[in-house]
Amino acid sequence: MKIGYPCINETLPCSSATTFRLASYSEERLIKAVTNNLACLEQILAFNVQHGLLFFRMSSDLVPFASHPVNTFNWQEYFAPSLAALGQFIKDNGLRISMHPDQFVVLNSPTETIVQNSFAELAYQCSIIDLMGLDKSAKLQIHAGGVYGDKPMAIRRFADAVHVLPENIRARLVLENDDRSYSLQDCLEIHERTGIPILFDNFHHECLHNGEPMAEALRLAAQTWQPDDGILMMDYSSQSPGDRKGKHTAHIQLDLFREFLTHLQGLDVDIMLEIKDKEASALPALALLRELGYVPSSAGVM
């Protein structure tokens, strides 16, 4: 079992996500934020190695304007042998990595351009893990996207565009099941049409579900799993106490997250802590996840 946050690391004085704003694009700036993206990035695993944090989601934003017709420089090339030393440590370290296209990334979406604009972005985030040299482990995690009046016919436009998608991006396809609505029942409709893995959100599960219990939603999840797809990937959160329903907490609860775990029932999974405070929250959660023996002790001890 690997632990993990997404994107950000709190604690080092650096960003991976560094842009700048259209009107002022530049190959000079381009190359700039991206090398101090890829340099902060390097800086953010190597902290997740030294402290057993070794499942991690990577920045939409490595590449400001990446998937935008404005950039038209051959920014695979000129990284290509950063974005390989970055993929040799992870595979050194038996790091595990995943990307999540933002929200504009629509693949049922009945509007054709937005529906290009979406393959353009999975293109983009795609050759990043590729040029890494990273397995069919690594992952891109995406949401079947509107209802649009007609799930049905929307499920149906979602299975077509990915079926017209190149293998590469293909494989490395997750789809996550919402809290609104694309319940886990609605994924595994999915995946029959598609072939692609759940990857199984539990606080999603408890806001929209089928009357499935989480040990049973667990592993109907992982059985949309091949082998070399990796074990299961999740995230795991709770709800913010005193919000609204659906907001995420700010700091993990660790009497839930010990109780979400009994539910494991020895199933292996890799968890993406999806919690505001990021490590704050993951180091505890390893260390949780040490005392009951799910992680060995002695796993990234400084």
Contents of the next structure:
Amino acid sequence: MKIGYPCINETLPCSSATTFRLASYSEERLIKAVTNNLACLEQILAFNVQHGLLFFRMSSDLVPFASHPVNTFNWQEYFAPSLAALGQFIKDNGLRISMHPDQFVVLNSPTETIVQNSFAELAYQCSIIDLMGLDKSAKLQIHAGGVYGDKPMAIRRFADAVHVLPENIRARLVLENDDRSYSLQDCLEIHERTGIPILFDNFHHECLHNGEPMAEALRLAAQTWQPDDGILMMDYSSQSPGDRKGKHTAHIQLDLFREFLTHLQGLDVDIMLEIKDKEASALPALALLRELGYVPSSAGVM
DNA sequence: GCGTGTCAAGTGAAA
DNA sequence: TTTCACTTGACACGC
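Instead of the form predicted alone shown above, give the structure for the form predicted together with the DNA, please.
Let's see the whole complex now, leading with the same chain.
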């Protein structure tokens, strides 16, 4: 089991997601931003290894405007050595990596240009991981998309889009159950049609489900992962107390996390904590996992 | 320097 | 009809 947090480290004085406005695009700005972002990513990964946080979601903003037509620079070639070095560090230290293309990636949109833009964004994020030389267990997690008043048709469009994706992207793609439209059961149907593993989100499952108890839901999602996909990845969060339903908590509630762990029942998973204060929650969560014996107490201590 | 409106991109629920 | 939430932070303009 590995545990981690997404994208941003709030302890380190750097950001791996610096960007700039489209209006001020230039090759110089791009190179400067990416150079900065990769240097920061290196620091974050080192921090994570030092602290035993071995699961990390990389920012979608490592390369600003990577899939925008304005960007004709061959950044893949320019940054290949840096990305390869980062990849070697990841492999040497046994880190698990994911990326999460944002809400603009909608494979089942009825609008052809949106689907094409989504393909371009997936190609960008996949090429980052490919250039790092990571195996198939490094994943790109997306949601199914919109419903458009006809879910069976929307699911069919999603499956059709997956089937025309290049093999390297399809091999990394995983589907996350969401909290409004596509439940675990919907994702299982898509899995049946496409073979894409399901990344399980416990909080979304609490918001939208078809009655499956948590332990059963975890087992169903885990079954969709093949050996070379690695073990089940999951997002963990809980309700922000006193807030709108579906709002993520600002800080981990360890009693709820401890309760959630009882549903694993021996299942091995990698857990991404989607919690606002990042490593400030991931570190106490890791301490709990060590205390309970899920993670060796010596791992990652330096 | 600092406050703050706005930023490439989609969808659906709530206000 | 518009705003807001999604993982939401930070650029860049104006004072």
